[in-house]
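Form predicted on its own, single chain, as structure tokens, below.
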Amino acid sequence: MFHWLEKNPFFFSVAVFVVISFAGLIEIVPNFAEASRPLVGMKPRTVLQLAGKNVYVKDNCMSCHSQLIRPFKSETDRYGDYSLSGEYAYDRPFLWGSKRTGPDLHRIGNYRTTDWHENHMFNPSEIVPGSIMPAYKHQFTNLADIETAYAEAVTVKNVFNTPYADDLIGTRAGWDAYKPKVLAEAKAIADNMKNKDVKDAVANGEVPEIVAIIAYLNSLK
């Protein structure tokens, strides 16, 4: 058979291609699978952070911001450690983005504070002179859809076996029992904000979008 292949260049080339491709897959696929697993100690986002992620998507933040730091010195010097596949294991969908009108946000939780985000979202150009980012004042009055975020968490727990706590169960009673945890997390953020209307809303059991998106941005580390 091998003599036959040697006498037929086309089939010999095809055979070589198949063998090399198969060997390449055997070498590469396991590495990809290993790299895509969650990092050790990594936890899925909280319900409040998921609600903030949904605000981030709704307001189309990924049109101007990426969440993917490439392994180039120019990027790691500015944004921090380059992104690893395992960091996105619990993200659905991925928000890598493809354009940087504004800076990459994948490590923003390491160097920006709740107070900074509050002022920046209310009036970007006042905090960053020359910024073309629009103001997102509506986030201070619009309420985040926490129940949808809760349903999302329940779904990925049940369907994708995402390691949420056992008390996150997909029933109305489950939400009623879980809601105080969301409000406690929201209060911890609102306590570090200056806007009185936001503080009052959280105290009354409501979560403005600005609180949710700050929770999400603070989780990006």
Partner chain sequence: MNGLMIKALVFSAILMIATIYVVMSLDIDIFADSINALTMGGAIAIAVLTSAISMKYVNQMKTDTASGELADENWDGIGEYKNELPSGWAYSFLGTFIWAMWYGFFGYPVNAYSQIGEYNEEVLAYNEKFETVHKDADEATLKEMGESIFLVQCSQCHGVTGDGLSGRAQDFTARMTKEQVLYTIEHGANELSYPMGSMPPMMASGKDAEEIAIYVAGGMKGEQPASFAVCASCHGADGKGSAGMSPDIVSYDGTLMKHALGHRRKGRICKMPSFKTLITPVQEKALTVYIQSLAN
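Numbering follows the first chain given and starts at 1. Being a predicted model, the structure only gives us computed values, none of them experimental. The term rigid core refers to the maximal set of C-alpha atoms that superpose within 1.5 Å between the two forms. What changes on going to the form predicted together with the partner chain:
Superposition of the core reveals a Cα shift of 2 Å or more for V16 between these two forms.
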Second form
Amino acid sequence: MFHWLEKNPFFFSVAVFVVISFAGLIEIVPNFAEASRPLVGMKPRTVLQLAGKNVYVKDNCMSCHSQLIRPFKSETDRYGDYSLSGEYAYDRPFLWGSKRTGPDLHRIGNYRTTDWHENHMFNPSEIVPGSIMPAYKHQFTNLADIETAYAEAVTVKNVFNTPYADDLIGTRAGWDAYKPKVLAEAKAIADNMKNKDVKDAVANGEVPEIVAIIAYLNSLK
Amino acid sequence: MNGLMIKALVFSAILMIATIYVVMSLDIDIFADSINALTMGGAIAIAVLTSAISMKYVNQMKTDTASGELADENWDGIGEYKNELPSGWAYSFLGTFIWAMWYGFFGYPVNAYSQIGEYNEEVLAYNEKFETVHKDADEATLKEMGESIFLVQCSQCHGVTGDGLSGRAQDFTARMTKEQVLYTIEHGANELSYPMGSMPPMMASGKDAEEIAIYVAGGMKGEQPASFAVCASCHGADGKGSAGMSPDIVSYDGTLMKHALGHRRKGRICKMPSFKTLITPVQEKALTVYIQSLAN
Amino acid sequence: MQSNAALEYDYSIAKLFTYTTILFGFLGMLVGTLIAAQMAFPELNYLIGEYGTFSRLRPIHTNTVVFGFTVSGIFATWYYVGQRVLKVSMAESKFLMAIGKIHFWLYFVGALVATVSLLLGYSQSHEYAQYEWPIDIVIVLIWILWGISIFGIVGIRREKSLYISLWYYIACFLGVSMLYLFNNISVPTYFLTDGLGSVMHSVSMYSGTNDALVQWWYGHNAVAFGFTVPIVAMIYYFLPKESGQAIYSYKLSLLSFWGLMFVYLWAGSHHLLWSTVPDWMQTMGSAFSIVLILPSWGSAINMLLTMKGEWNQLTENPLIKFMVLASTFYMLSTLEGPIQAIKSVNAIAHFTDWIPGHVHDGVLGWVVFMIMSALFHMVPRMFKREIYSKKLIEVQFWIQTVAVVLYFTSMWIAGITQGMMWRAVDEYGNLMYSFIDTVTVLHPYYAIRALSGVLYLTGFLIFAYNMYKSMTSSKQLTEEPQFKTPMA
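Same protein, the form predicted together with the partner chain this time rather than the form predicted on its own?
Let's see the whole complex now, leading with the same chain.
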């Protein structure tokens, strides 16, 4: 049979395709509906937090930090309760990471504060002596793309029925009306920060990346 | 065994000895549990099997010659023998299938095994062991336990000796410094959420504040200044916080520790984050004992 | 034995891809060496502002070596091997020549744009699938063009039966097609919101645990169909061709191939052990990973047995040396992976440097060694000149072998140490080490790894120089050598 396949490339290819595709069908498909169900009462991230998530993705924090607490006592002692599938239901993409050059961040919001992150992102090795994490000073001057974050929220609301409030409307006018809410949230974060340039930017209606990413990190609980 | 194999195995042995040496020099027990032991076993298996088997075949380049019946086909000058499967390979292949069956049906039965169940058992077993060993832990044990928790969880900001790293965070070798008392009097405080509520700013000023600060920073020894009366109304005449209604300003008592670990306090690095989710009640008690010992 | 002299093969596309293999290999390894050094010496993070941090550069390293170096190598060898084992020249079809040219130029431009997009921070955050949706579309086009090329040549072949290498090239094409398409389905946000925000941005079709499952079904098997399958295709051609030995066993080839196809895809969930993926899926991933050892080893053993009795070739021909060592590193890597996929071992190995260590004994010792050997074999035949210097190959061989050994041993020790430190408790059951303790202790190993990177990169530069000289100024050949590659 195999020898016959080797002389008939079309059927050979079909055979290979069948053999390699059914593992995916059996392993992934049956659980699809189950694994995407959120925890009861869980809220999706705010637009500012989404913008922070996008900064997290842009600067690729997940190359060194995980967001997955495994069910071992040594991990729950260090990072808090083990992670549950439902907690990730609104995460697109998932950000579990695959390497812990730095610690896990899945519940960082429980035990770190806005000003800690501000000082730490500006100069990690001053706050944690011996740290090999680079400083992310550019996040204090780069502006977060809150408009794209808004577009993302609208998209997931419309396409995947993520439970956002009805005032998210996918038009320019909708965004203009919504923007003050994002700025108010940013101001609440900036109030707990000390960097003057950041505070000034927020007062002028701009959101530096650092404000957005702190909002996101604080939401990881 | 052939020369190549021996060389490869010696290399494997050096690698494993180095690994074990490094791990043991960090006071880690390799046989602490099955996970540590299996990991070491797995590492040894990788090194030994790869070395031995690959070198067995490489050695055949020296000792054996190619033979067998050639297939009819020939691709760009490449021929192909119709030799049988190497039997060791074939049996090992079967063996892994059997192992996979065992793993899926008995080791971690696909219809019954739960990792959360295993986690619960791990925690339960730990708690039971802990209860029996340290049910009536004495002061010295708690202090020792507190020290090790302190070194892992607190020392990053408060320093390994608890001195607060030159003012970066709270200095535990004293309850409060003079500057801290003055700052608190000037700004008030509301971070710890005691039943008494927040402390208003400017309860005292000028010379009075100065007097109070010296008195409190000195551990409330000697004659109490008259201006302390305004403090005493909440913190008590002895400064011990009126039985948990407001913060103890003489020492780090258990109530203070509970409030400090659960709420956010201002320091130079940051507001101290809450550690409520990471520190258990027993650990909190141990930490209290240890931190009290630092101030003495 | 039939002579190939009658047929003139067209190597113009293979040559183009050979250039990009060397170019992207150098760039990818340069960035790799830099980020390895950053972990030992963090000051190196600030060489080019925000674009030079470890986190921003790491995807550039991985994507450049995967989609730049390795994929170029796959295409280069395909455009060389495909014609030869099917006994048909590309020049016989104007259509296929045109497809080949478009394939290359779209690939080259696409690769440059893709690298810049990562540097600017456009990312979907799926490992090895970071490229945003517009670049995904270009990649799909490139892949389709390759498919047309494969099945086009197969369609006009003279040799009726497909050689083993072709099984693997076809599997590589099919596997990557399926995986890449499913993992990269995403919804661009710009078009559904009346043009709000960035046109590059998209959200993944899947969320949370599902996204993780699809991603690692992809991530694991992208390694399978990018770093294993096509490289096996190469060794099945270049080792017997260079040595003049017949393949040891058809049966072993057959069982290894179909075994690999069947088992590989199941093992993806071993990247998600102890996660929120259901227990039964994790168990399947672990169990199939162990089964996977033998189909992988089958190919390596088949290659080693093909060289039976040819000890003198091993000592005298550095290309054979490279390929035999590649086979043993392949064995190391494909045993190490499954053992790390056992749940108990994974509890320690996951998230540590043992995993990059495992990846790199596979890629440095197997993938790069094999692709370089293939290029050493091809270049004299494509450019009709002998290899410029045998001595340089020998030097390169030893430098790079030492580099691989330093890499995997340092990360082996670092990973096991770190994994055990995270779990270590004192006599009271409290954690023994704070996280930063487990970072600072690794400094010497990170330094050794950086050194190994410098060594490996040096070896690659020697390789590039040797290639350049062999293409342009070494002694010309009058006729194509049948087996052993001539070298000065």
